[in-house]
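Starting off, we have a lone chain in the form predicted alone, written out as structure tokens.
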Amino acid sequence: MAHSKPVLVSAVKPTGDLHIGNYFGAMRQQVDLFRSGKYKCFIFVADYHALNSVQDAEEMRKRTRELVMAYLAIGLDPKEVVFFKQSDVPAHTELGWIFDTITTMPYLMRAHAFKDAEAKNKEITVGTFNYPMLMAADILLYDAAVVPVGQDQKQHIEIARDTAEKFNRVFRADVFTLPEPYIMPDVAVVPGTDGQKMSKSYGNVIPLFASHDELAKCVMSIVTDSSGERPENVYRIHRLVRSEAELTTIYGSNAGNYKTLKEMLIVDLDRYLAPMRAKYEELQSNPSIVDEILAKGKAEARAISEAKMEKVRKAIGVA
């Protein structure tokens, strides 16, 4: 199915509590890209991908809804994108299996995720091993022209391109478009409360939708170095919500007064995050909004993916 604009496909796994590192690191830039009007956007919750790590039904449902609400709360307009759950569109797994049949094990053994797991002597599931094939299906189903990724995910787009070329060649059919990676500019590494990269696994996060009191507790726990006039870990987070010029004045006039600077950061973070928190709470109290958005996205994604699968099935001889 042709689109008047180039297609952008993006996916997010529902695997954890969102924090300001997720937001300032990538989510904000993603939403700006979706809003740009340059692309026909397909955004989905990658719940089948998440099965590699989330294997509790209630947690999966909870995380999925939280992720949808989070993107709506930070400004994603469901009228501008096709927003759906991967599991609501059977074509993803059907096409993933078809790609499995033309992909060799030595080829997939070059994938970064597999090599990382192997290096750590982890027991590797078939799902982890086949992950790039399902991702290739995610991308190629919608004739994606661009896929926004971090530098570390670029290999997945290369695998999708290889798979599209191989399918077209093996079955002598011009079925799939070759996607290009869109490396997100200005992707920030957000420091956590201990100065390391903010990460749930480090226990150093500031939750994205934290209450004022929770926010205050997190900020007051930020590790400071008493040898300097400016608490660098506080400053690096403050820089996300205030200009450098403003901070130069603020930190200059409060040199060495760490408690005051932390209190100012609490006020500024709370002011910045409060509208998103309010929207998130509104969505929590109106669950039908999320249901309606996902139902609409499911219908549109199914229609488009099924049109593509008709071509695929003809090409391989099952239709």
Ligand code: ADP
The other form holds:
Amino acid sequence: MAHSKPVLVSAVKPTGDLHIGNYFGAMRQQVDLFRSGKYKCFIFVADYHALNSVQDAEEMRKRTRELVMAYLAIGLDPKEVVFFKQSDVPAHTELGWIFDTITTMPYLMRAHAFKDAEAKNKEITVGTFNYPMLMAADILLYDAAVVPVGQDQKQHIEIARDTAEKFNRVFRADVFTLPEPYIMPDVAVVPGTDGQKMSKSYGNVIPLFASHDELAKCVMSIVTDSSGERPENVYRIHRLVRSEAELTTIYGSNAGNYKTLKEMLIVDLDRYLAPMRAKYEELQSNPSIVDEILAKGKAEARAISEAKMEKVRKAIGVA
Ligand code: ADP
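Could I have the structure of this protein in the form predicted together with adenosine-5'-diphosphate, to go alongside the form predicted alone above?
Let's see the whole complex now, leading with the same chain.
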């Protein structure tokens, strides 16, 4: 299918409990990219990828809805992107299987994710091992020109390129376009309330949609180092929501006064996050909005991917 703009495909995993580290570290930049107007954007909830680790129906449903609501709340415009669930578009798994049949085990064994898991002696699922094939299908179905990823995911785009080339060569057909990685600029790590990287696995997060009272509780629990005048852990979070010039003055005139600085951080964080929280709450009380958006995305993604699959089936000789 010809689009006038280059296609961008992006996946988001339904991991629950989003925190401000996820927002400032990844989600905000993603949404800015979608809004740049430079690309025809497809964004999907990677529920079939998540199935390798989320194996509880209620949890999968809840996380999926929360993720869709979160992206809408932070400014993703469903009119400007095709927003859908991976499991709603069977072509992803169908094409993933076809790619499995032209890919060798030793090739996939060279993938970093697999090697890391193996080095840790983890017992990994076949799905985790095969993950790059499903990801190649996710990307190639839509003729993606660019795929925004972190540096650590670059290899998966190379695998998608190799797979596209191999398919075209084996079946002597020009079906797939080679995607390019779009490496997201490195952003500073957002520290958690204990000063380590904010992460849901460390229990040090400030939830993205926290109420004012929850925010206050999290901020008050930030560990302060009494050796300096400026509480670094407070400052490093503060500078996400207020200019460094203003903060220099504020922190200068309140040197050593940690309680006042924390109270100011609560006010500033709350002011910054309140509009997104309000939108999130509005969506929570209107669940049908999420259903409508996903239904529309499903129809559009199915139409495009089905057209591609007709070419694929013809090329391999099953149609
Ligand atoms: P967690 O560490 O809480 O499990 P994830 O691994 O699910 O977070 O991260 C999802 C996305 O959010 C990734 O792209 C990651 O780079 C970004 N991210 C997570 N935590 C931070 C942080 N503390 N600072 C910057 N970015 C972060």
